[in-house]
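For reference, the chain that follows is the form predicted alone, supplied as C-alpha cells.
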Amino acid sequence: MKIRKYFASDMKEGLVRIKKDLGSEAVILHSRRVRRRGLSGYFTPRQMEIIAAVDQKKHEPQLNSVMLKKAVEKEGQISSMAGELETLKNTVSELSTAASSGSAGHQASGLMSKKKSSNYWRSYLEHHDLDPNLLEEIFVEAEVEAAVPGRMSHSRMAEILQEKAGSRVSSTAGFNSRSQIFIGPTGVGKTTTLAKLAARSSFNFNEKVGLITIDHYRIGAVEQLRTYAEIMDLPLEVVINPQDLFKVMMRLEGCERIFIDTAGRSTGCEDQLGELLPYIDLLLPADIHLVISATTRRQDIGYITERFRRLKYNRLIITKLDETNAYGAALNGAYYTKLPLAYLTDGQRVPEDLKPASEVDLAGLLWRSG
C-alpha cells in the first residue's frame, strides 16, 4: 500500500491532487485543518493536511512471476515447469484475495455500494440546504470512517452523518436568568414563541410572570401581545423608550421571570438595531433568544447572526418548522454561530407547538424522509 500526505487550501483542491497522483481508487485515511510551518503560520488561513493511500496488490503478482521465472531460467526449467508455475501463480492469487476481502467481486461491489450511498446522501443533505462547508466537513469524516474493507449498507452510511452531523450542534434546557429577551428579524414569529413559553411557565411550573413589549412599531403588536397576557391573566407593560425600563422593573418586582418582546429588526439596517442595545444593556443578564425561521436561505441565516451579533444573543431558537420540509436552518445556525438551540415550535397553537431543543433529535430532523 501506497501512503502520501498532502496539504491543500482546501478538500476539493487535496481530492484533485490525490486523485491525479494515486488515481480514483485512492481512500482517505485522515484530513485535518492545521498551519502552515513557520512563523508566515500565523498570519495566513489553515490548511487541509490530508493523508491517502492506494492498494498496490494488484502489482504483486507481476513481481512473484519475475522472480519465480527467474528462479526456473536458473534451474533450466523453464520449459516443463511454466504451465505449472503460471497455475500456481492463479492459485495463489485467488487465495490471497480470498483472505484479504471475500473475492475480488464483492470488493467492487462494497466499493460500488459506498460511491452509490454516499452520492446519494449528498444530494439528499443537499436539498435540507446544509452549508457546503458543513457538508464537506461530515463527508469527509464519514468517508474517513467508511473506509474500511467490505460492504458499506445505505442505512449504516446515513447513521455515520447523522452522528457526524449531531455533533456539531449542542442544545439547551431551560433558562440561565430572569429576563428573557427575543430579537430577530420581521415575521418570524417571536411575539407567538414568546407566548408559548411565558404559558410554559406559568403553568407547567408555577413560576410569577410578567410580561414586557417594546414593540411599539408593528402596527397591532401590542394588542397581539395583550390579548396573550388577557388570556393567560399575566401583567404587561408597554416600554416606549430605556428610561422607563427601570419603573417597568420594580413594578414586575415580585416576578420570577419575565419576557421581552421586541420589535421585528431589518437585518439589513444598522441604525434599526442599534436602537435595541440601550433596553438590552439594560436588562443584563438576560437569556438573550435570536429567533430565526426554518424556511430562512442558509445564505441569510448567516447574513442574520452576523448582524444580529451586536445584540449579545447567546442562544437560538428555530421557528416554524411545519412550513418547511428542508431542515437545515437548525444545523445552519448552530454551525454559524456555534452557540445552542434552546427551543423548537412546529405549529401556532400557545403553549402545545413548542420543544425544548434538548428533548429533540436535532440531526434526526434531516432524515424524516430519508
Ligand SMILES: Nc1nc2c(ncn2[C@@H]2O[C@H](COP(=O)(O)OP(=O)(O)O)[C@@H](O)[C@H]2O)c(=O)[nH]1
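A quick note: this is a predicted structure, and the numbers were derived from the prediction, not measured. Positions refer to the first chain, counted from 1. For clarity, a rigid core is taken as the largest C-alpha set superposing within 1.5 Å between two forms. First, how it differs from the form predicted in complex with the named molecule.
Core-superposed comparison between the two forms: CA of I50 displaced by 2 Å or more. Comparing the forms between the two forms, the C-alpha position of R17 differs by 2 angstroms or more, with the core used for superposition.
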Contents of the next structure:
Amino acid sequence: MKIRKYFASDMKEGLVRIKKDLGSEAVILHSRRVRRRGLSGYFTPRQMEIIAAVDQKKHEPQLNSVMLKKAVEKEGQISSMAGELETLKNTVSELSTAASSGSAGHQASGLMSKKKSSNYWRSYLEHHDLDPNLLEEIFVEAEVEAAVPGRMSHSRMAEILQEKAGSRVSSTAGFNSRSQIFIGPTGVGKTTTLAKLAARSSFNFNEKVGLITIDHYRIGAVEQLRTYAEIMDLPLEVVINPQDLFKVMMRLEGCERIFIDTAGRSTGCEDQLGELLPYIDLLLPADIHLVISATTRRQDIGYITERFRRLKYNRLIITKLDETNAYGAALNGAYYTKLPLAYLTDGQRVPEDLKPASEVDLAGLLWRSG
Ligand SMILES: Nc1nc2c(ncn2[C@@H]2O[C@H](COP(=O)(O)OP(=O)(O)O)[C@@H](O)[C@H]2O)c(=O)[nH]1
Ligand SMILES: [Mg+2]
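Could I see the form predicted in complex with the named molecule next, after the form predicted alone?
Below: every chain and molecule of the assembly, starting with the one above.
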C-alpha cells in the first residue's frame, strides 16, 4: 500500500494530481481544509490536505466489463455444450425411431447439420430469466424467419434474437433536464450511481453541479452523499419537507445540473412511496431514473416497475451487472415499462463503473457465445 499526502487549492485540483501520480485505482483516505504553515498561512486561502492511497499489490482487471464479457463467453460455452449434448440425445432418439421405420440414412444426414433445436435456445434464454411473454414473442418471429423450422444454427439464431430483442429495447444518451432524480428500492445503488453521474457531469463535462438529498429517514444515507459531496467539492442540500425544496432550489440557482437522491423506501409501502410525490411534482420537468439491480428476479422487476409508476419515472438504470451472469433484467425492465435504458453500472468504483446504455450491446450480452 502506497500512502501519500497532497496539498492543493481545492479537491478538483487534488484529484487530478492524485490520479496522475497514483493512477485511477487510488482511494481518498482523508481530506480536510488546512492553513499553510507559518505566518504566510494567515494571509493565503486555506488549502485542501488530501491523503490518498493505492494498493500496489492489487491486480485488478482494467475494466469490469472485461470480466463481464469473459463470464458471458464462459456461460455461452457451457450452454453450447449443453446444447450439443441435447442434439446428441435427440440424434440417438430420432435415429432409433428412424431405424424402426426403416429410413435411418435419410434422417441421419439431416441431423448432421450443426443446427440446434428451439428447445435449446429456449432454455438458453430462460437461464437469463427473460420474461416468458417476451421470449415467446421473439420466438414466434424467429421461427417465421428460420429456414428449417424448429432448428437453427447458432449464428443465425444469434442474429435473429439480437434483432428481435434489440428492437424492443431503446436507450437514451445524456440528460434531458436540469433535475436528475433517482428513485428505486433500498440498496440497489441509487446514491452510488448518482455520485458517478455527478462526478462525470462536474469533471468530464465541466457542469456546475449541485446535490440534494431527500433521504430524511436514514441519517447514514445522508452521510454517504455528504462524503461524496465533500470529496467532489459539490454543494449538498438536505431537504426534509416539500416546502423547503423551493428555498433549496433557489440556493442552487447557479447550478446547471442538480442530482436528487431519495431514501430507499420499502417497495411495498404505498404511503412512504406516496410521500415522495409532492417533491417530484415540484421538481418537474425532470429526468426521473428508476434504479433496478440486475440481480432482481423478473417477477420482482414487474412488481417494482408497477409500484414506482406513480412516481412518474421516465428512464431506467440497471446496476450491479457485475453481480450476476443472467442478463435478462435490463431487457425485462425495458419490456415492462417501454421506457429507455439510460445507464448500466458494473461495480462499486466511483465514477468508473458506469456506462451509458447507448454504448452497450444489450441484446448481445445474452448470446455472445462461441
Ligand atoms: N457490485 C456492485 N455494487 C454496487 C454497484 N452500485 C452500487 N453498489 C453497492 O451497493 C451498495 C448499496 O449502494 P447505495 O448507493 O447505498 O444504494 P441505495 O440504497 O440505493 O442508495 C453499496 O455497497 C454500493 O457500493 C454496482 O454496480 N456493482
Ligand atoms: Mg441511498
